[in-house]
Amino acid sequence: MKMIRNRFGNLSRVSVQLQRHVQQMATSAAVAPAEGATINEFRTAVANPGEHSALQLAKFYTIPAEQKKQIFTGGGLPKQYELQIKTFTEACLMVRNPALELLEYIKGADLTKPVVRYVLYGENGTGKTLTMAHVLHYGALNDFLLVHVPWAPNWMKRPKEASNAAGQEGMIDLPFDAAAWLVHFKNQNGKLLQRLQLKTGKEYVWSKRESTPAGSPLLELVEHGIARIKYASETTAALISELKQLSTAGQCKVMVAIDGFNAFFHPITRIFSDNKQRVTPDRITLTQPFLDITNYDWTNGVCILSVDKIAMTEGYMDSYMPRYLLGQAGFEHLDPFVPVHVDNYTDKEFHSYINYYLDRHWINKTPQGFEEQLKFMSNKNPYSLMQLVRAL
């Protein structure tokens, strides 16, 4: 970092005595754009996802608070991504074109077919995870239950804790996790669980003294594995058969979304078994139901998912391309699919990316060359741009 400061002016920090030296910009940089301000050029007033187009590309929009709260609150934004969000007091994502194309494709669909998975690939940090949160947004405003599993690989890698599997011999439980998700899974879609007033198709039975009948409203299901985090991992497999029958009898629409979803096909996780022996994904409780969910037998739903190199770190980072990523058995879960590439930034969104950081007052643009010398440093690739800038 000393080096960019030397060679082309000092990266600025939110401080007192950077605003002393920061040039004064046409608009405020604690206060979102009103509505019926003027929006800059790099910014728009269409809130909506489902109303984004070309004319939106490469500007940001404006994730209302609340709307950001119960989407994202369980997870499903890079970390850095929310520090600037918290830094910054907006939640502004970028309308890109992988975005734009999955938006188009959801909207053109005839959801009465199977199910079409949607696979996000494309290098480290160009921005697929936001990609999926511009889609989520989308999801959340058109009465999508959402299923979304914001970074499968914590699952296979540091769980908050492993157990063996009650009644299933070889097979590892993660209650907590099982848990966390429920109460993720609640956050998003409590309010139209409520609305749509879903119930269950069969009788679950949890021990001799446990039972959710049949008839009992979705909810209640969901928030028996919240309570009884014991059976957690058998709640969250019974809501997903649910979900899958109530969408395909036309009671709803669902929509998929899970980042780093090649880990389900890893050859090993960092969980180990009794005999000190690390075991295979599919010995693991929560794979099953999202791999049953991402099957093409079910109707009125849509399935996003991310492969990611960062998502299998032991040996297989040579490639980012879905089939090396997936494997053989991968490849052949999701086959057919929609590629759908997520690439570094245009000079559009440069440029773009560039003003909302001046408007924000987080860098000043000072000598000549600013510009070149940070794409030229970041190959215009969204992480590296976003850690060059970050606050020293």
Partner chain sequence: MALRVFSLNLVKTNRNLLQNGFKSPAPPTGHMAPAASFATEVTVQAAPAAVQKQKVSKAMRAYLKRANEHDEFMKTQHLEFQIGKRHLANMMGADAETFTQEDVDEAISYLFPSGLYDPKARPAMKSPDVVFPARKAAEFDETGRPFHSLFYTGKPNFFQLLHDIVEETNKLADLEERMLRRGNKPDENQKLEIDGFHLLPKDQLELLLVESIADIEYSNFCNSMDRLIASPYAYKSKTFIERFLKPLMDQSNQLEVPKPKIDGEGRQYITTYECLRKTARADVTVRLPGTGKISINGKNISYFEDENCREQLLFPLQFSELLGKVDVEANVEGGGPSGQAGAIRWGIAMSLRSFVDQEMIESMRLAGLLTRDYRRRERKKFGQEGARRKYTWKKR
Given for the second form:
Amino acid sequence: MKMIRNRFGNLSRVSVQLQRHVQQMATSAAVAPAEGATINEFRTAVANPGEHSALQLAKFYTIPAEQKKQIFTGGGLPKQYELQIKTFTEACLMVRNPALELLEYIKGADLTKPVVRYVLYGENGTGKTLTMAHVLHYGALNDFLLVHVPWAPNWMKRPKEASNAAGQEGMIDLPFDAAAWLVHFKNQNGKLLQRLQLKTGKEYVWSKRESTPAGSPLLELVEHGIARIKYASETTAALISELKQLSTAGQCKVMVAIDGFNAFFHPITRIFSDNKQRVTPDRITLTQPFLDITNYDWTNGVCILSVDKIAMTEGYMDSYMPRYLLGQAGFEHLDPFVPVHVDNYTDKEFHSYINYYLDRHWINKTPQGFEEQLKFMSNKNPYSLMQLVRAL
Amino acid sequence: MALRVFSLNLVKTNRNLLQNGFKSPAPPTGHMAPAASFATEVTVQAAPAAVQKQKVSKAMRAYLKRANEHDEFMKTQHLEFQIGKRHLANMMGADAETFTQEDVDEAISYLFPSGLYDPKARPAMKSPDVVFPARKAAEFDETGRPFHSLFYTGKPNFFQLLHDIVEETNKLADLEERMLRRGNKPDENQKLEIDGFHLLPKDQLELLLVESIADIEYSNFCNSMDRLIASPYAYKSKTFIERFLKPLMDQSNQLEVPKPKIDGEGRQYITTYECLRKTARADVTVRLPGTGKISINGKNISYFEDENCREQLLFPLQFSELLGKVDVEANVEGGGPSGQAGAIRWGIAMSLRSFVDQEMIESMRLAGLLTRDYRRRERKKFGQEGARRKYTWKKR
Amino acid sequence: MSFLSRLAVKSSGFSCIRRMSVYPQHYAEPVVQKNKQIEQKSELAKLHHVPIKAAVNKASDTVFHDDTKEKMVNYITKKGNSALARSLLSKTMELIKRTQTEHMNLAKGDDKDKINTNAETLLKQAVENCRPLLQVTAIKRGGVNYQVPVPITTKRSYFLAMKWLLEAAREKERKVSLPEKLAWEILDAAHGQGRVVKRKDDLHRQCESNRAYAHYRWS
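Would you generate the structure of this protein in the form predicted together with its partner chain, following the form predicted on its own above?
The complete assembly is shown below, putting the previous chain first.
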């Protein structure tokens, strides 16, 4: 792993980083020679998103491998990005304006008031998911309980298995997906849950012989859902309602992050009921809890959602605006919300990204004027730039 | 091979004349070789009765008859043409005496307007010499003995020409040797200018020689002429060579470069309409003091998802180094992505001509940016599977 | 079809049938790259009076232009689908880069600088390493077809090298994709190992062993 750039005068952090670095060295086979105390113009040593400010705009900060494993194992970073991380042997995120804006809002928010919903929107490939990742990192470091759905349309379009719900009539269950989500939840929040010692408020009866009594730790609830896949969806619902109550009671802070939220309102899914009929999302048990938690009837938390064109099917991809993508029902559900626009790179960010690629030896062919050409070819769109640069 | 009518003994006396008739007309000025140089007419002269009659073969008689008829025919045609011209002049209210061929053409196109595509198919009134092709003069005398030594080749004029070329080449080679022995070099200032010229094309050479030529023979002619021209002392045979050179058009000054207009904000702009490529049609506007913004049908360059199409758009801008300095707006419809990209590329290149100097325009032309790409989808033919692909050949 | 062949014959030119083309015969080919234009300046000055064909769709004056890559894309193209071929080649380049970068990150100290991550130069090197210098042709003498070693033009040798690379890449299991296999083949060839270099060496060996028949070229 690349050694974190040392910042002069911050010895305590250095020692913490060094400890982590030693661990990383033990786990990985690579030995990177220290490059001295040089801070490249496109990197910043400030690793805590909470301390990012306008000074660090257009600069890259590294997410330590352990934290990345904790937060993002169940998803949350795009696949191409994961590949890049593997090749560059480090997880670097760029500090950009939408993320900074969101972080400011969150830091300055009054958590005693009802929950504020932030909606990230923008064209394809502008960086909505990575902005969310940035904010998630902040949340993880600042004792937020993360309720993170990496990509909601996965449940609608590629469910592992759909079965009839045990408890409710006419509803469809997604057992494996719910169980996978619970595993992801446990990964992200395991330590925090243990530290906070949260307990359930009421009793949950799953069947004649199984039940979870009131006052049992939340972790047990989660593990029950993972073990008994049949009741995974119901466990999720229970878990989320518990979280709402607990956060309103002030025992914990909750950060909800859902990518592709408009999938919950899009009428076309690929799930079919027993009589081969298409099922709309409101008949799926998993949508309910997440719609519930994005209401504004609880406090002490923050909701970050993103709406994406790709979450819809063909024919519904005309615009990237939230009103169009959410539809009437979704818009009413989310109204009022704070929209955050994620746009293409600015010149400075673009330049910084090129420098980063050069540093990582990813761009090898650098004839004169190549930067300008890449700028115009990709229109400074992050995704297009990544694709164009792949072959260079 | 038609014979003009000639008197029997006059032929013998005039044999030299006839022989030399097509060899040395007055040396032509300029590059236009007179088409009539190999075709001469000998007018009829009545023979006195006292001339001894000689035996005329059947073939000869047939020729004489045909030539007579042709002459009469031509005379009547000429007469009709003159009368027709006078009538036409009267109709148009112009002076009959000074009515030129151009006036005739104008009058005909006014009186008989035609929508036909091919100019040769439209109504025309031309002098009979132009309409009826030139024919050769007498090629052999009354005994059947040909005048030209190369008559029995079948194409005496052509082979005579080749012979001449070789003679000139040999002369120049000898000259070169003599000069080399003396230690002299060819005069650089007088070097033959062949850049703006090419050799006479096959059909025009045929007209010149009043003979039809095969493709191989024409290529032989081209090769020998090239060899002659390549000689360092070619300027000595300038007059000979220039008969067979034809000037080419100056390509880069072909089309006029339009002047940029000024729009409401004070920026210069040029719009190229009707940019076509395959089935796509585009209008492209290029504005000069700009930031490199590209908008197609209102969207930015991500209108094209394909990397190749985007490259095509940026190609003329990058080539002329105006990439971040102009704004491009395009409206395009029809066709697929590649056709649309090609149409816009041509539009941008044509518009950029107004903002760039002559040297750069020439560079763009050499890069193939300014040529209208007229290639269309080739149609499928019957008996074949596609445009070119034939059905699988089965032996049995 | 006779009437179509008659259509095809134009007045100039001495070949009997000329292929139908939108451009008349005297049109010249365009020179798209700016640096090539500067190189060929004197020849291009003669084209002042000659009309030029339009530049093809694939050609453009990018700074990233590379002749070898363009040729490679053409050879991968099937049924005119050059967009797909281009994307396959760019995936191949990406894979090469990734493998090389991973090697570089694992290497220690000095070795790091020796590892080349430039996929383009690696491709060029691979093609150079696989280029044959001679080829064998069958020449029939006295009823027997002898394999005679014969010199080869540069263009053909490059073509053969790239063709062999692609052939080797296409012999694979179903699950392995072309970019992957091609990336491995290119990396092997660039380091002088692998099937394609072996094939070239076999050809050279065959030429060497058939030296005795070389005079059959002129019989």
